[in-house]
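Next up is one chain by itself, shown in structure tokens, the form predicted alone.
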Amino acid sequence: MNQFVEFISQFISLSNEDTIALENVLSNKSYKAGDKIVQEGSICNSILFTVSGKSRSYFVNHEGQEFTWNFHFNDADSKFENYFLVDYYSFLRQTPSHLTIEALEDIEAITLSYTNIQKIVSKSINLEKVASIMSATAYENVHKRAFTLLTSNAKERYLQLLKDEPYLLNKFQHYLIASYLGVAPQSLSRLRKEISKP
């Protein structure tokens, strides 16, 4: 079974007609290291969920600053938005994207186009159902994020990268940990030696 397919069928049954009618609109894409899967200002066609690789979602300010919205892989630690590659309201309303999105590494990934998910979820109530999960996993993964970059300090959302999600450490290099929890480098250094101190 396809992998995209497997990882929806944890949240939902799908009978086998929906199993290969969503089998049948995806299709696999690969995308080399440093390629910019989505690009600010254009429109988002696509879902695209990892197969291999590592990408990351990013906005840049108005001061010319890079934040680091999002990471993207699929292994153990992977939470649901870390699997797919998509700006979900570029994608849903088709309007042009605030993020890029840029692989980190190879990308190997499996696609579904906004014109198919409109094809398959008009004649399946099961497939819309997949569409309503991930629509509002979304809203959730975006509130969550914004409200913690908006109300909590850099120390505060150190400490809750520690708590929620260590791994990334591991995985992402020290400059993308830092826009991540928008900080220099230097201060996420600083951050690290402070709350080392016994």
The other form holds:
Number of protein chains: 2
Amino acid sequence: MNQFVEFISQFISLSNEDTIALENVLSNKSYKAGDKIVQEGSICNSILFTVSGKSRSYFVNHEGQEFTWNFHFNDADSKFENYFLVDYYSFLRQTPSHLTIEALEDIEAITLSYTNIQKIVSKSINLEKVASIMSATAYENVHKRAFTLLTSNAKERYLQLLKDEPYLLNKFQHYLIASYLGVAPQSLSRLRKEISKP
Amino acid sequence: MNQFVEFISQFISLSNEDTIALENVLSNKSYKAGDKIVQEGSICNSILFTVSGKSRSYFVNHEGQEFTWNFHFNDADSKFENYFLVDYYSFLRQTPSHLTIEALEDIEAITLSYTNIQKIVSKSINLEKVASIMSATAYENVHKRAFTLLTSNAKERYLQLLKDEPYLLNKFQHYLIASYLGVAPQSLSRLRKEISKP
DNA sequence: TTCATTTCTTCACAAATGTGAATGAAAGTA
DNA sequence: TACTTTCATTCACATTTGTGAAGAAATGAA
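Given the form predicted alone above, I would also like to look at the protein as it appears in the form predicted together with the DNA.
Complete assembly follows, chain above in first position.
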């Protein structure tokens, strides 16, 4: 079964017709390591669901500095939000993306376009929930990110990462983790040293 | 006309039946200054639309420190997200709220409950868009907040506030603005001094 | 393997931000 | 009015975080 359909089925039970309707609008896409999957400034007109390969999304500030927004992969460690390659903000409003998504490895993905999602949503009340599931997932993710950034300092954010998603440290380079936490790589090193031997 | 219906009408055109259906599930509610409109830990089961009065939403971290999430009011300066009194995260999933919303003045509001929103959504395809409009609005707001917190320092955040929503400085006390920016009140004072006379 | 490249760590110092105390201004109350 | 309370500002100092340079460690290529 299609992995995307499988994902959706965790939340709602799809009829046979719904499943077929959904599968019909999905297609496969692959990227090479280094490819830009979503490009800042262009409109994000599809949602990609990661089947294999690692990627990361990031913002660039006015000084050209990169800030990792999230890591994306699909394995035993991954959470829902990690599957999706999309600037949800750009996708919802069909406005230029602020986010860039870059393939760190070769990527296999399943794609669902903006126009296709509209088509299936208008066909079935049940499928319409697909959109709201993804919307809620995206919202929860960004909400948690904003909360953490507002309420805790670098050390607390690193400790929280150690607690909630320690596997990231083995999967991604530390300078990427640092930009995910919003600190300089050297500061992350210092925190790691400090925390490992108190 | 009901201010909430008016708000929704900016985005979608409602039929007479839709308008009546919507108005039927809305009710008025008022709070006194100091009241907790949304209480951390309890499930947020309605969306409140501010008609008059100022309030603020905030998180409390593990040390008991308060961090202002947003300011809420309805006047010429206000933006969409400022109208709504809701922990959207809690509302969507019907889970305990992380946010507290506190009335800073007496509040008049229009309320739409979670169960009522389900009712009207299942009745009309058009009304169903109400939910997605609010969802998108909430998402954009939190997305911008997370982006700013991740990519800029205290000074840049204050300069952005001066540019985007300078009226907040006249409406709310500076120690609240400081906790909105994620800095100590003294640090905000220092920044203001530094920026006013370069 | 060896060499080149990238990443991680460490250090010293600079810059940014937090903290507690003190002061004065502003607002509210009797 | 005087008194109290709250808030904004200022200061000195502490702590956190950033920065550039250097070297160590890891990784990848030949």
